[in-house]
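To begin, one chain is listed below as structure tokens, in the form predicted on its own.
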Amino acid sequence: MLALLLFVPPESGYLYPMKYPAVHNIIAGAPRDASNALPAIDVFNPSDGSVLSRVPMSGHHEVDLAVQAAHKAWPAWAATPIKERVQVFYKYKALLEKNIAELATLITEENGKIDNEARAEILKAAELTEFACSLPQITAGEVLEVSRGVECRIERFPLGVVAAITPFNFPVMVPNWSMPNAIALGNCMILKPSEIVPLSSIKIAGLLREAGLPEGVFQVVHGGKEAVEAICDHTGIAAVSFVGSTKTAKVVYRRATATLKRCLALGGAKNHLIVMPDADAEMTSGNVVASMSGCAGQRCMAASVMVAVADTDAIIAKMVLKARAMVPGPDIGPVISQQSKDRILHYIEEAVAHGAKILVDGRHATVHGREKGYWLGPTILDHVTPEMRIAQEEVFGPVLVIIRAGDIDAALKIENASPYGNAASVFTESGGIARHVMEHAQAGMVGVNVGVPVPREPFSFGGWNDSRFGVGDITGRGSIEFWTQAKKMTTKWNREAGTNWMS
């Protein structure tokens, strides 16, 4: 059962209770106990501050062991026909769905999401896996008789050993942005999950093993900065995907490409929702509040800036009522840490000091019996100006700022001024306005009357500007080229085929 309570042996120096055993790396298909050789940090439950487990801070040695094991497994896995490789993922998808309650509990405990958000994350991971199962049909090679008796074809081949570095906010979904496609396409993958949420990745590794994935094809190395640097520097790793803050994404992209490996690094976001006066008040208010507060605002697709065009006070009033009705605990989870909470509070207080008006104040949220958790309720600030830091920087919490604009062009000017380019939406009943925003918003993902414009498979996920470094997208069809390389083959069997300068 998940809820085994154990005590760390006294000789370890830790006398407090932990709900789960210390986390291990998974190398060559087996747990690798590094707890005695490496420093370790606590894993906390953000809802009550209790200690869940401990995670090792791996470094270059552990990454190298994983790379060696992956290189050993890769020739056989790459030689396995893709239709056979994806059979593992048919089984893995079924296991995700079968174990949804257990996985959701882990996500809730280590990340803080409420149960329905955790379950939605797992279902999205299953959808991503379903796309991987379709790869034999999507990646069939191109063949053409280019002249009489001469045939050209293109086939895609795996890169070898690749890696994914993932954040805390989606412990199951984000690893599955990269893992199913990369492995189904014939690569071996090393996952470095966030050290804040390591438990879900161990469960993922167990489900893949149960689904029949050969040992060494998928491995988990825990750690922090040193592990990330080791992945970027290791010449035995051909490609790296990263999801995290823009500041770190830039560092990872530069360091990984310096060793001539492919890198796709997704950074932060500052998503703008443009609300027009003709928008449906009930639908818009519900969608905007859900977007800003879902997953406690800790997602790169969260609404963080609402640009209110002209007279939208009636819509804002409905938003205030809906946000005030949300109850921390049942309706919204905690933020990930006390450090995150303090940072978010500083943004709010600084904005108020510069003239912003609080319409909904979630700063004093508490949950009975879990007073030590990192709770923040939905918070809405009006009359924010574009120059304020809270309007420019990624807050990553359940906070929405409202900036007023006189018309749609003024609203787009505010959106275009952001260095980020992840997502934008417009709420309107006008097809002309909607098209104008879709064409002129500086964002890789744009929605109309949608608070969270995440593309569904097979459409790929990815932003623009300071929200993405590298070429291509991380999911869907856009990921295929990143995880493979094309081989172009030309054959001539007909002796009578014409001869020219290309022969």
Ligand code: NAD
Second form
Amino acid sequence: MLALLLFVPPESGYLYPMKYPAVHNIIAGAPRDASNALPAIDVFNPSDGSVLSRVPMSGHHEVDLAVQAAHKAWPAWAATPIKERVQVFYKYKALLEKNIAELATLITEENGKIDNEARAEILKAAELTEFACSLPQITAGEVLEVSRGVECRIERFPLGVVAAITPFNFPVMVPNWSMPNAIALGNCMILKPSEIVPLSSIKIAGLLREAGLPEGVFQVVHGGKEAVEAICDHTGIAAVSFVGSTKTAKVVYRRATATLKRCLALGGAKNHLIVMPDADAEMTSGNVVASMSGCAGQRCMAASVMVAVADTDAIIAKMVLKARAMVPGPDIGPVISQQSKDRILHYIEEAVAHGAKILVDGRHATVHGREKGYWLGPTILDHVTPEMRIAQEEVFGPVLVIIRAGDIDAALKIENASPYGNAASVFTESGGIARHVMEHAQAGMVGVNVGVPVPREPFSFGGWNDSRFGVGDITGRGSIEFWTQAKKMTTKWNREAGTNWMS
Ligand code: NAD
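Please move on to the form predicted together with the ligand, as the form predicted on its own is already shown.
Now the complete complex, all chains and molecules, led by this one.
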């Protein structure tokens, strides 16, 4: 154990201890170094600031090598019947479950989330894989005799070599939004994981290999901006899915479509929970606090703004008790970096300076023995106004702002003024109010009495407006359209059928 903790890869030349050897790209089934044109960067453990590993920063050369290997693997993979292709994913799902403890440790170390959150993310990856295993049943083609003796049929074909670019906040789940479906549908995929959390993706590649996926069908190219730009620019890549901030999503969408690729780019969020005075106080307070603090608020589905309609003070009082009871370390993990922590603190301090009232203050959180971690406790601010920056921009930390509204339409107006459109929820006992919000909220995923309204398979995941660029959704049935193209076939075998106005 000690030897592992003090491991310094001989080639690194670095003098400090790292828990894991330096990370490599996985190209054509084998670990490969990057060309070293760009310096590798450190991978940190956010709970204590220690260095876990180093990650190569790849560029065009490495992306091109992966594209070449993928094109070599693709004809055989595309020609494999889908019922055979998904056999790999039955095994992969079992391996995810078998390796849950090791994967959860990796997620906890590189991302910071607590163990049960890490395990939930892996279980969700298994559910996504379960959907991929059902694709043969869902993608059976369509056939109809459209006129006498003339048959039309539709079959779906893979696109070829595709890519997925993923963020730091779900190192296992988000790659699995795209990978199992894209590959089961016959594509070869290159994953460019977040350079902040590269370790989990290497484990994923190992599990896929163990499950029997042929080399070159799934590859991992590490890096940041340069690797992403190389993916966007490469004409050998047919489609790219992106998940990350809105700023990067816009860059990626514009650049990838400039080379006429398909692109689906999911961006950031500012999710509003509307709380009505008739809402169940116990359930609502628990759900709101869990939504704003889960994964340290670093979820694109996290509650960020609570719009409190009329007198909801009894609910707020319960929220305050629940948030104050959370202990940093066992109940809530750190945020991803010192830079992130500083940004979040700045939002809080600016809001307080502009008149917001702090009900729960997590700014001074620390964990004994891990003081160098990037800790923040749940923070709740009341009497925030819609004009404040903290009410408008994505904070991406365990911070909830409360904006007061007089009635449901005023609350919806506040919600719909946001340029984002990922998720929105309403807490109420009234069916009429619930229906009104579901119909009028400008968001792709809407909940009633649910703090995190994530649709589960077979329903698709995806927001609206500045939370999603491109057409369709990233998971479930929505992804089938994105990762395939339909061929429409018209056939006639009986000579007697003659010709008509359509032929
Ligand atoms: P990010 O945009 O910084 O990074 C995402 C990916 O883009 C990474 O792989 C990164 O290497 C790359 N990248 C970063 N800057 C780039 C640039 N200038 N040019 C090209 N590529 C670049 O996002 P993040 O901080 O890793 O993740 C958090 C963000 O992701 C939040 O905004 C969150 O809301 C969002 N997110 C959205 C969803 C969703 O479903 N809409 C899901 C998860 C996370």
